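Quick heads-up: it's one chain on its own, the form predicted on its own, in structure tokens.
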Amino acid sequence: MKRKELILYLQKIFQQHHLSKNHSLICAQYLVKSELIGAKSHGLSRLKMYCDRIKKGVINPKPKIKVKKLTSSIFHINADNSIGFVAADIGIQCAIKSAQKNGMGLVAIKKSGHYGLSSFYAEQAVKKNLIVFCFTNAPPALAPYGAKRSLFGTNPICFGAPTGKVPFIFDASASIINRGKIRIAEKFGLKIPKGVALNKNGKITTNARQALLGTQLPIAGYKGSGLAWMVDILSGILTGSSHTGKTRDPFEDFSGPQNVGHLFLTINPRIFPKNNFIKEMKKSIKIVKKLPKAKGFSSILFPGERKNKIYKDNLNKDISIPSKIQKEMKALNVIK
């Protein structure tokens, strides 16, 4: 299916679930972009989950989102249990405008939901020549170092910086692989890589369902556990959102809203006198790319470069939709 056609279909689905036309478009665009960059774990495979949560009343399709200005550059947003895409889109725009005007912007969001990929929001700030950090917490998936039960989410860490061309965007979960990839594997009956998750008995498993019932393994042992905790503090405790294992799983727990928290920090590098940030970024990238290549490597890429190429390559191609997801979409009364 063509990109524009798919966006229209998804927009209609969200509108049928009582989101406004504008909010529906935001959600549709983010889901399609996930497909275009090859992040299918955050694309169409999640559509049914969002719609199910709206139907169950744990996502508010008509939120009254309130933006409270605390200082000239610090804002606190109550998302009123909106879908995460909408709350985060408002939040990053607020952070961008603040950084452009005041040199920096700090936006905390509470009572939100899963917002897709952090890189979506980082990219918007970077395109305005801003440096950005994005944090969001998630349902229990990682066991704290030394524990045997999941408590922290896979809690991604995202950083972006302008380069004058392709945005530098590092977006990585605190787990070896993101939870969405395990969800995709479960959905299509695939195995997951060995060594990324344990079953509920603490043994390594390649079975996706057993991994979801068990715990995922963090990157770099105790360091990954510490990073997941850090994100939980920043996007959970600091924002006034759920934290320390209290964030509900969007696929399996419909007992109430998720109350996910997000935190965006934007910095205008031009606030520092005589600092030609983009010129120095280009110099940095050039130095790294000229290093001798390790065996098996033909080039050295900076974070965000590979996904940017995938996106451009896929932009005008048809988007392939697996039959299982097509059936889900038909059940939502849009694709006939």
Given for the second form:
2 protein chains.
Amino acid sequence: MKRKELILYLQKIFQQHHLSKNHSLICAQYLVKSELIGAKSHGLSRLKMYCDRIKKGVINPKPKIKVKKLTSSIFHINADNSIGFVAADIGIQCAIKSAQKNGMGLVAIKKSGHYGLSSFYAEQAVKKNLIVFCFTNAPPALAPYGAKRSLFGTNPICFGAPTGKVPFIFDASASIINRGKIRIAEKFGLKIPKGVALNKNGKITTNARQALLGTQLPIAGYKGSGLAWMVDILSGILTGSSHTGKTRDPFEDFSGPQNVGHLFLTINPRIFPKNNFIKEMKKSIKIVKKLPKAKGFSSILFPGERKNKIYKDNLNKDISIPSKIQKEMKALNVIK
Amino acid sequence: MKRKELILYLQKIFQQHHLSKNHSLICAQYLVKSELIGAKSHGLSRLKMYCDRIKKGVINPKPKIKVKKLTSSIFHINADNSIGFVAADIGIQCAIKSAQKNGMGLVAIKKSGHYGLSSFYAEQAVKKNLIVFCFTNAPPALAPYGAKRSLFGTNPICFGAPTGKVPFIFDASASIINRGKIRIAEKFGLKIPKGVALNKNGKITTNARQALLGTQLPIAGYKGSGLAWMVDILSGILTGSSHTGKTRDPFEDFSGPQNVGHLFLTINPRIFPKNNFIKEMKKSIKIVKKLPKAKGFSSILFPGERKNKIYKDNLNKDISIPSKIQKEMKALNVIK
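Please show me the structure of the same protein in the form predicted together with another copy of the chain, now that we have looked at it in the form predicted on its own.
Everything in the complex follows now, all chains and molecules, and the chain you saw is the first one.
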């Protein structure tokens, strides 16, 4: 399906699920963007989950999102159990405006839900020549260092900076692989790599279902565990959202809203006098790219560069949709 | 030697190296603190290096440190090639005051030097019940992902949050082990663990000298490399300091000042209405500690807890000083 056609199709589905026309468009665009950058685990494979949550009353399709200004640069948003995309979209716009006006912005969002990829929001700030951090928490997937049961989410750290051209966007989870990839493997009956997850009994598993029921392994032991906890503090505790294992799994727990938290921080580098931020970023990238390459590498990429290329390559191509997901979409489209 | 006696002794040495009485005390206290928390790689083993840099004119013992207020919450400090401890001490006080007054503080420091451990500064903010990030860059030690030559520093991420009691302080480098540990191994002729560093030819080495001449391995491949680059952007590029391989090695390069950058960010959680930050932090720690333990663990610690205990245990004990370092100290003490 063509990109624009798919966006309209998804928008229609979200409208059928009682989201406003504008909110539906926001959700449709983010889902299609996931497909275009090759992050299928955050794209159409999640559509049914979002719709199911709306139907079961655990995502509010008509949220009254309240933005509270606490200082000239600090904002607190109550997302009223909105779908994550919509709350995060409002939040990042607020953080961008604040940094443009006051050099910095901090936006804490509570009572939200899964918002797709952090890089979506980081990119918007970077395109306005801002530095940005995006933090969000997620349902239990990682065991804290020293424990044998999952508690923290894969809780990504996302950081963006302008380069004058392709955004520098580092977006990495605290787990060895993304949970979304394990979900995709489960959905299509594929195996996961060895050494990235344990089953319920603490044994290494390559079975996606067993991994989801067990625990994923953090990067670098206590370091990955500490990073996941840090992100939970910033996006969960500081925002007033769920934290420390209380965030509901969107696919499996329909007993209430997720109450996910997000925290966006923006900094305007031009606030510093004589700052040649973009010029120095270009220099930095140039120096790195000129280094002698390690075995197996023909070029060195900066964070975000690969996904940007995939996006551009896919932008005007047909988006292929697996038949399993096509069926889901058709089923969702009949609702009046 | 007793703690207080050692502080006075070191203060005297720094004064003999033309630092003011107050600046000498700051440096002495931070060096002794490193010893007390068991981070010997950042303690007395670095004294000679700092003094050598002063003698060779690449640390300015009488810096004119300028603090520029850019907005109500953003500050830019030119450290005038001060020893890192002093500039960072001024910087964190500034960030603390700003967060107490305006909810948030951002302090960018340029023309500074190695400042010891980020956790020293984080702890001060946390003790005022603030959330804090401390970033600093360092000389080349890590190869960017895809390259075979060191360029980024081990560039730690340091994050702190109040718990009502022992500070939660996550302080981890982007490398598998700290460079300071390799330096200590070199100083005392010890081997380093396998798999943490490569020699100049890209082969795994357990020889500390070869590792220092070669490259350290980042945590989790591209993730560690990306985190190191992120810290370099925040503390190097944004502050207007050296970056991307230009930070001089304090032990080996006396051709000019290091021009290290630091970035401190503070957030006051009480700015958010109805925020029970400390109560929720306590809850979070309690939940984690109650989890079933992994094999080999009798308890689960939160970041910073172990070092805090070591510090308290050592506080009133004699600090043992290896004879090699005692000799260095005596030699430094004769300068008039």
